[in-house]
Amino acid sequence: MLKTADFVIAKNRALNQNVYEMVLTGAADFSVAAGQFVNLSLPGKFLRRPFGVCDYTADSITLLYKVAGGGTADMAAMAAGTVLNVMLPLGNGFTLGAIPAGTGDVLLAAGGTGAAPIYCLTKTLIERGFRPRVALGFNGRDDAFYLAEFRALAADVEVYSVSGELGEKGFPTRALEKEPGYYFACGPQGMLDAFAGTGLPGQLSYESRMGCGFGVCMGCTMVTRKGARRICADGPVFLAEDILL
């Protein structure tokens, strides 16, 4: 059910020099779902800005987000104790009984901050039996972030860099070289179209600027096979066969 609350950031920290984490602790009385996301009422700004929510507990919830802009930006200077509004939860999530019943091989790949969804999709599946592959992409050394995190959950990581010099040089679509039985991607949109282009059956999450993170500005529409869809509403998971490239 959508709500809104206050939320205390309870830690705030730089991972590299453009990603930081913010915890938020608050209300007990919340429930989010793998690859759905809040929305933050920041001060000053007229629109909430919406983040996926990379991790959460009973009265927390954890977010990733990337130095952009002007909220971004002034959301890296909050100190623990400051309160903001949050909205959730957001959007569909990732529909786990879409994976065929005796998959073998689940890979969930992500393009740099799209680490959020698919590191609480990651902890999701391993609660459920499943031992996924997870894929990670970042552009350089110092663009990396969550591998000890994502290496902390028992999953099979590996790691692509544009630069090469740091795992694999590539992109996480190399990970489509050892065909999976099914997959999750959150990441830019050139590697959606990437995974979307194979024709192998996944999930896509996407990424957007939206205006009310709800349903009613359309601000976020996209086209997809079975029609105009909102990303925030309708989405932000697709299935990749509805996916028009």
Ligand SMILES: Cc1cc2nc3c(=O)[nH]c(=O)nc-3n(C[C@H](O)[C@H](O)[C@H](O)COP(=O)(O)OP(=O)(O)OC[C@H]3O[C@@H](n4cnc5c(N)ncnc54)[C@H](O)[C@@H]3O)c2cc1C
Second form
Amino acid sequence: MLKTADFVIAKNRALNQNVYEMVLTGAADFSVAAGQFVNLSLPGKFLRRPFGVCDYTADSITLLYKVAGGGTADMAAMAAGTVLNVMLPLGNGFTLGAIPAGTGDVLLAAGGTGAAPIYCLTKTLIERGFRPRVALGFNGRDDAFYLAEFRALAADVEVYSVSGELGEKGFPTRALEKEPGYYFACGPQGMLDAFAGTGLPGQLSYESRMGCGFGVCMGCTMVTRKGARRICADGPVFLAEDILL
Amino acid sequence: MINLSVKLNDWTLKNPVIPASGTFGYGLEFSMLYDLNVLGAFSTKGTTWEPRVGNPLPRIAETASGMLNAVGLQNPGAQAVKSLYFPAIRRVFSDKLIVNVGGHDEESYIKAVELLSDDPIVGAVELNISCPNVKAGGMAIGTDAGLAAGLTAAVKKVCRCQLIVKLSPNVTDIAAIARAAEDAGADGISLINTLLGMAVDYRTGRPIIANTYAGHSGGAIKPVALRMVHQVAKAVKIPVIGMGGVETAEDVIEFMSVGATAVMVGSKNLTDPFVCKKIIERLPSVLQELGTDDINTVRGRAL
Ligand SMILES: Cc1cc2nc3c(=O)[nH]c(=O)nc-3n(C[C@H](O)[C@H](O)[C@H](O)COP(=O)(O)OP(=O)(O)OC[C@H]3O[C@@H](n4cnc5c(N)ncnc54)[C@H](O)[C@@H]3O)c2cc1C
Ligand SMILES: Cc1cc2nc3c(=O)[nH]c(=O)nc-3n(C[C@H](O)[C@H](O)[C@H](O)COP(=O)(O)O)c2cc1C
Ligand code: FES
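Now that you have shown the form predicted on its own, what about the form predicted together with the named molecule?
All chains and molecules follow, beginning with the one already shown.
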């Protein structure tokens, strides 16, 4: 059930020079799932800011955010105890039921802050008995974050960096060199295009600038094989077979 | 008892608060958040004869106290709206609504109005001659008094309910366009649609919106909207519906003070989906503060 509620910042810490982790605690009456997102109202900003759910408990939500402009810069300076209004849960999460039965090799690929929903998905899949392979991509060593957290989930973690300073050189699309039985990907447009272009079965999580985040303004529409779809309400996760390249 | 009801000609609305076109979809998402029956009415997404997928992304940008949109009238087309959406709306909303109609030429407007105005759920057609985000029709008509009058007269002939003409603020003499619409048979005027604007990314030096130009809305445009509603209310005798940056009950009173009979709330629905309900709940205490028990007494105080 969609709602808006005040949450309190319980924790807000830098993971590197640009990426932060924020834990929000709030009214215990909400539900979210891997691949869904929340929309934060920030003081002095007209539009809400969308962020993927990285983790959650019965009364908290963890977000990972990169400072990309004025709103996220303001967030980075917020102290614990600050109250933020949150709209949630938004979008359809990953559809785990679409993984064909008996699929052995499930690849979860993230570029940059695409790691947030992929962390949540990794956790969920492991809880359900999967042994996913995780591929994380960063620009260089200074941009990396959450490696220890991913490894603590005991997942099989591959790291890629554009500069080659960390892990394998290249984009997380290199993880496709070993063809997965199914994949989930979240990251920059170029990475999503490369995954969708393989024709392999999987799911991709998209982003766009949003007016509302709950399906009423038509500000985020993408044309798919099934027609015009709202990234916020019909996505942000789409089946690879529905993507028009 | 405080009276919030207002009259758009022979249509009595239980209060003057109406969610604006394009910010409320067809009401169905909002019906899951609150009971739509608290609203005076609501205006649907701009509906055209043919289905439209709209403009490429990005369509949205933020401004100081507002936003830009270049959606481009994405909608499923008049036939789908009538056969699928109207019955679904009927299940959650028992009053009449306003159907916002767009088009690319006279014939497409006429076909859509003819089909949609015939449905008993429709209390008024809001003729959108002011959309800045489509190449043909839209603002091209609303910025030319002759074209606006011609289209109004043509549509009026087939419209089976009230015809409200929605004006563009992207003109030098808004009163002249309003009078042209009134003379051509409009039953009401609504304004303002969005102001043509632009956003640029300083890093790339490129426009943020794929379509380059987009419509500016939200609190940022309220002073322009108040001025134009004031000018139009002085120029015409038919009811005026004011909008542009309305976010609070006090804003509603301000728009009524410059002559509006009813008030539409647009962009704020996107960031606070409960805003219309909150405004309606708060209106009685604002009227009490003003020492009146009838909202109609605040109308026109600034004229
Ligand atoms: C479904 C979804 C999930 C997201 N999840 C995450 C996440 O987990 N971590 C993370 O760091 N970022 C995420 N983003 C991107 C994040 O929303 C933007 O980086 C952020 O809104 C930028 O705000 P700003 O005020 O700092 O930037 P500004 O450029 O000042 O913002 C101006 C306006 O543009 C919008 N905007 C700017 N860049 C983007 C963008 N890349 N995507 C969408 N809107 C943008 C802002 O929301 C705002 O409305 C997600 C976006 C979407 C759509
Ligand atoms: C995302 C968005 C979509 C809109 N779509 C329409 C539309 O389809 N038809 C129309 O007449 N006006 C449309 N408008 C204009 C609004 O109805 C309103 O005139 C304008 O936004 C000013 O009011 P506001 O400042 O309260 O938003 C749209 C506005 C926004 C923000
Ligand atoms: S952001 Fe408004 S419909 Fe998706």
